[in-house]
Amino acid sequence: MLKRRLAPWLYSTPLFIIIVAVILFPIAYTLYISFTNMNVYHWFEFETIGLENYKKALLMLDSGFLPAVLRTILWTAVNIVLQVIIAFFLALGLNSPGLKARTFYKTMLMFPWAMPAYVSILLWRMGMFNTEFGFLNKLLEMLGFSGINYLSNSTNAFISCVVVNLWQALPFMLIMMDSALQSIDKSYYESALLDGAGFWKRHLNLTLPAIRPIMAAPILMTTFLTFKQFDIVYLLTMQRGGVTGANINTVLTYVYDKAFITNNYGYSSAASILVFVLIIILSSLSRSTLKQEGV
């Protein structure tokens, strides 16, 4: 009997090694470094220092945690939006009655899911948005305007990145919202057009309530992915000698810049910590809300 009870412990040490050493552990020593002044001076004989790392993140304005923290969900947020508007009107206009080559449509709007990351970003970064030989100010000047500087201004380079990370993360918001809407029974919208409900009223009471229960789990998924991006900013403004200026910190990026360009060990793993504790928050907050959605 005690074998039997054993058994599937023993068995399942392996697994337990594994998420110690790779999720657990490493957890728990960001922790630990959170509460220590482990920095380029303090590499050795780093001393344990409480709370004062959370309290310079958490109470000094001029830390630039919190203004990264608000940034990145004004960034979360216009992204979420802009797809799910974007999306939307593209899967109404694949799905309009004798529309030809739909096909081709969507195969040409998934292609640039398809691409790399980074050979899309350094692709916009180098091909559109440079100064001198980028497309768009060559457009410009051929129109006869001056040209855009796109990454060196901070109000620029965030609307710079947003487009980015739209061309990136539309294709897969636009397949979930093409699904959603072909799962809507046809006869509902006849009987719609009968009553003489026109274009708005169809799609506010009709289409709305209809997709809702279907896109929230993706949309939800694209809002975590969004929260988390780290490298169309990092690529397009803070990438090692093609820094722009612009100050558009999200977390991750603000995090990666106290740990791996200023050495901050100490006070980046209590940035992670709160970032780690913010997503828990957040994730808690989206279950509640899927399970309302009856997902």
Given for the second form:
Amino acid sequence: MLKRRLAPWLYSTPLFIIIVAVILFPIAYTLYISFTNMNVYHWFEFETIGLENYKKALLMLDSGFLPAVLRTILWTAVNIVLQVIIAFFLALGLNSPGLKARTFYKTMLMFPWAMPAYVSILLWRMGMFNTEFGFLNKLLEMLGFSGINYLSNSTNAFISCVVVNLWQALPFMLIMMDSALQSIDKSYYESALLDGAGFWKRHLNLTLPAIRPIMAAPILMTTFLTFKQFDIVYLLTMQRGGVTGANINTVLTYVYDKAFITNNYGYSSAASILVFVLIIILSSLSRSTLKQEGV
Amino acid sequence: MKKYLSLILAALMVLALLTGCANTPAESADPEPSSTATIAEPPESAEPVEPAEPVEIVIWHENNETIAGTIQEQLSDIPGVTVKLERKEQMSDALKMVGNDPEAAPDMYLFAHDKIGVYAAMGILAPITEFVSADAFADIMPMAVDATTYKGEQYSIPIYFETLLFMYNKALMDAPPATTDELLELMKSGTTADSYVFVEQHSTSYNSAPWIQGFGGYILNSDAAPGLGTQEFQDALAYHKQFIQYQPSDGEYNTVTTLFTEGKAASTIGGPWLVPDLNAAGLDLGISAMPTLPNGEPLKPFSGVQGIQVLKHAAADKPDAVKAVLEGLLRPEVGIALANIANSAPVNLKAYDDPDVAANEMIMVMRDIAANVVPMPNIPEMDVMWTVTDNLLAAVNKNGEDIKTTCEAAQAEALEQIAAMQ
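I've shown you the form predicted alone. Could you give me the structure of the form predicted together with the partner chain?
Next comes the full complex, this chain leading.
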């Protein structure tokens, strides 16, 4: 009996050890550091200073922080809406009967996912958006228009970052959408066709309700990944030596710019914990929404 | 059976994971506490003894292999010491993590002087005056000695320095402009849709510094006070902005370098690290002194002094070997070899007596420019200034924001960030 009760714990132990080592320990250590004065001047001999770093980190949440939060919400919403819509129609196209070279298209559409993010972002920056040599400005010049600075103006830079994020994130959404579509019994569509349902009616009343429970989890996951997106905004507009002048700070880039460059690990840790709490709150809200939806 | 198999596999997975935490033999502590005593004092016993093992001094670097190899070669004749230069990626971060750990840290490292303050404040650096007297620096450029001094202590043996140079393509520009006004006139008349008279990384702190410092401004002074709000700083930005309208708006390293290398820009301001590629591209390269500003002062770029710094644990554990290596680095031959092999400008003035060094156009221009360069601040507060100043420059030069308002906001931000370091 005891053996039976212990067995599941025993099997789970390796995984628990990994979770503690890889996830819980860094969080706990960051929390500990956030209560210390670990900085350049107290690098190895730091001591606890109570909530001082949190007071300082809350002061950082100045006039620039709220716009960064709102921008992050806008960034997340725009990206998710575009990803879901584009992935939906691409997946419909990939599942259309009689499509030839389906596997080839799928492989090509997966390609951006296979590229390391850092490389693809810098390729976009130099290869596409560069004002002198970028493909987009070369194309505009060929068509007789003058070039555009894609990254120096905040609106242009925001759109450019959305494009790069779409390019990178779409494959995942597409795979999920494709799998969800394939799980729908084809006989439903046959019945709908017999009943005279057109394209929009079939997909609005049949496809969308059918894929909703399947897509809820990937969309939620992508929402968090998009919310805490850092590298695209940072590498396209804020990289050291390549600051473009656009101000499209998200919560993470804002905190990085304010706290992490100070070499004050206590202060940076406190800022990280605050962002962590913010994400946990959002996560809890989303989970309760999903529960209400029965997913 | 399956149950046991999965248990064994799970245990193996955990073991494999934890194996990564173990020390590799190379990283493990030196079994000999220190063999320096053996080198310094011959054994009293008349019995024949095995010759002492040479003490190994490991020097981390993030430089190119030519420079590292040359330094290693120059230090290969020190008796009783084996010097090994090891390339370490992300060295400055690695030093922060393991700088006080004798098992993981190197004994010394080769790096630009601007991080000296950070590491000294962290407590991982040893002043080198414990090993070398002040007289030993008599032949070193005063600029290099100042650059490597932090809070009155000398922390580095400076070896060579880097700074920005005015470079021009002789096929496109007959002679370099003597003044910046002359350069501006050339830019106004000669810039076309697909060719430029002058290009530079106009919106980075390092590359804007020559203009700011030429105007008498500064990014951060030695008292850790930011100078972004000063009148001189604002005047420099306003004057410099006139030049930016005739340059590519992004002003990025890749854009600027490609335009100059491909002959689409007649001149640029860039570092000596560009020269090998420019020569390889077959460019008829000219290097000249910096043009002078309307106030009669030349553009005054930052200098970065590359030198060897000693970690505290090595100073305590291997004092004799450290002293021998530092003395070896002070020989002018090190600078001569680096100048001839790697085209680096020595800080040892005696090195310039060498006929080959004296015949090197770029190095001689750098020696002349050395009188007007400003060493990058080496105090820890400079770490936050790069980002704040880059943001300010991009806002003014690329986004057209008001100079006065933006400078004042950046000054406030800099003060806030410096306070946040504590």
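We call the rigid core the largest set of C-alpha positions that still match within 1.5 Å between the two forms. Positions refer to the first chain, counted from 1. Remember, it's a predicted structure, so these values are computed and weren't measured experimentally.
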Following rigid core alignment, is the displacement of the Phe260 C-alpha between the two forms equal to or greater than 2 angstroms? yes
Residue shift check between the two forms, rigid core fit, Ala28 Cα at least 2 Å: yes
Please say whether, between the two forms, the C-alpha of Asn37 moves by 2 Å or more once the core is aligned. yes
